[in-house]
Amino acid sequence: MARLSKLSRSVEGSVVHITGAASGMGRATAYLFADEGAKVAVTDLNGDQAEAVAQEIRDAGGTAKAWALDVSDPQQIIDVTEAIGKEWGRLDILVNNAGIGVFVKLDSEKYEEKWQFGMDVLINAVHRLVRASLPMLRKAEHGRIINIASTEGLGATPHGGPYTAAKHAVVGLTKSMAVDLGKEGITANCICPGPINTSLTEFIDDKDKATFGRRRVAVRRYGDPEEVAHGTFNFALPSASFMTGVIMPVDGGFWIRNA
């Protein structure tokens, strides 16, 4: 039967950058657009990690090559990317994933220690990826830019000052980008992972989580990295053009829920 639609929800022969895929919400991106066809660009700062999920994806008959990157140097930026380009001839989407957690008290003497590497990680490291990548998402048929922030970049949580500030700054940048891109068809949107199972919630013991997703998530429970995978998949399917600025808690309900 001849399809009705008209627009395309397939992301096979792209190709996708994908920061901190080397684990959690990272790997399982990287582990889905493989499996959609496309052809995957693993970063990570432990490069032996990043080449592990690379081979996991080769060993499945997919497409994916690694490079270490720490995206706090703006220079390992700007080669890493340039690499990429350079291996394939083309990047289509950029996926903004790697991040730290940052918390410390107000009144702490390494508060500014810790202020500038977390801005240099969560918010800094995404205007350089996005701005090194320009050039090749401008010839993208459909590019793509998908910003991953948090629940904590539409809140606060105590102790969350570098967190909270660089993630609301994601959000903020992702709509600037919007706006300014969106006349040369590239789109850049957000997702808001709320409680998901990662290694940044692995020191959570499993009771605590279990009393909090009953208390505080309206689907009761922590969110798996593959459910924020998909949302930020459906960011970056050619259908998506309309879908600029968007953002998007994937948090189980956490966000919507007061009581």
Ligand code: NAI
Contents of the next structure:
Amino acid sequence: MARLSKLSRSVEGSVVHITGAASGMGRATAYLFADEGAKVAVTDLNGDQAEAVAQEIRDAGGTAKAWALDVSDPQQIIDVTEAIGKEWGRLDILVNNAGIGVFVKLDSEKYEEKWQFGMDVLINAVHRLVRASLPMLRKAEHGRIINIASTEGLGATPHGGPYTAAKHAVVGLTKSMAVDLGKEGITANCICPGPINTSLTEFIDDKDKATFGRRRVAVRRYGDPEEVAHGTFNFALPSASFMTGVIMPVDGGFWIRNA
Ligand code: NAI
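Let's compare: the form predicted alone is above, so bring in the form predicted in complex with the named molecule.
All chains and molecules follow, beginning with the one already shown.
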């Protein structure tokens, strides 16, 4: 049948940079973009693991290259962004995914230190990566920014201080970027994952996860990284041109469930 719609649902040939892509949701996102024909810049603090992910993508017939990148280091952000541009001559999509859990009691003497660390990795990195990538995103036909926050960017869990504040800031910064960049055709959207099975939640017992899922999540379970990757992917499509400043939970209905 001849197509009746006009907008493209393909990222084939686009270049995507995914931070924290050696594990969890970042890795699942890298796999998905590669499967859909994008060229994937796999970056992570753990350079060896990033290389392993890039190799898996190449072995499966995709296009990927890995770089070690600590997103808390402003110079590394500039250098790696430049290297991606040199490699493929363009950058269309930036996925700010790298993250760590930073939970600390309000009266802990480590609060200040953890706060700084959390801010550097979880929020300062986001504006730095976007600002470093802007010249290339501006040249892209469909420039896309997708920031991975958390349902912790919408509400709060005990002792979440730095993490919760940083993820709320990611939500706010996404809205601000959407407003600033809309006139240039670059969209900025935010995913708020709920409880997902990744190395970040590995420390939680399977039994406790099952109980949490049953009591708190509409679909009654933790999510898988790939389920979040598809949310990210949808924002990245050329056809997503009128979606910007959206803060989208991908949480199995954790956020809307009252009882
Ligand atoms: P993960 O631990 O599986 O993956 C995170 C990746 O980020 C790791 O490969 C790690 O090496 C990398 N990373 C950590 N610090 C970095 C740094 N300074 N520079 C570069 N890379 C760094 O965790 P997951 O769950 O896949 O996390 C991805 C994102 O999703 C994070 O932003 C996290 O805050 C967020 N998130 C996770 C949830 C969950 O339930 N797993 C829920 C809500 C949000």
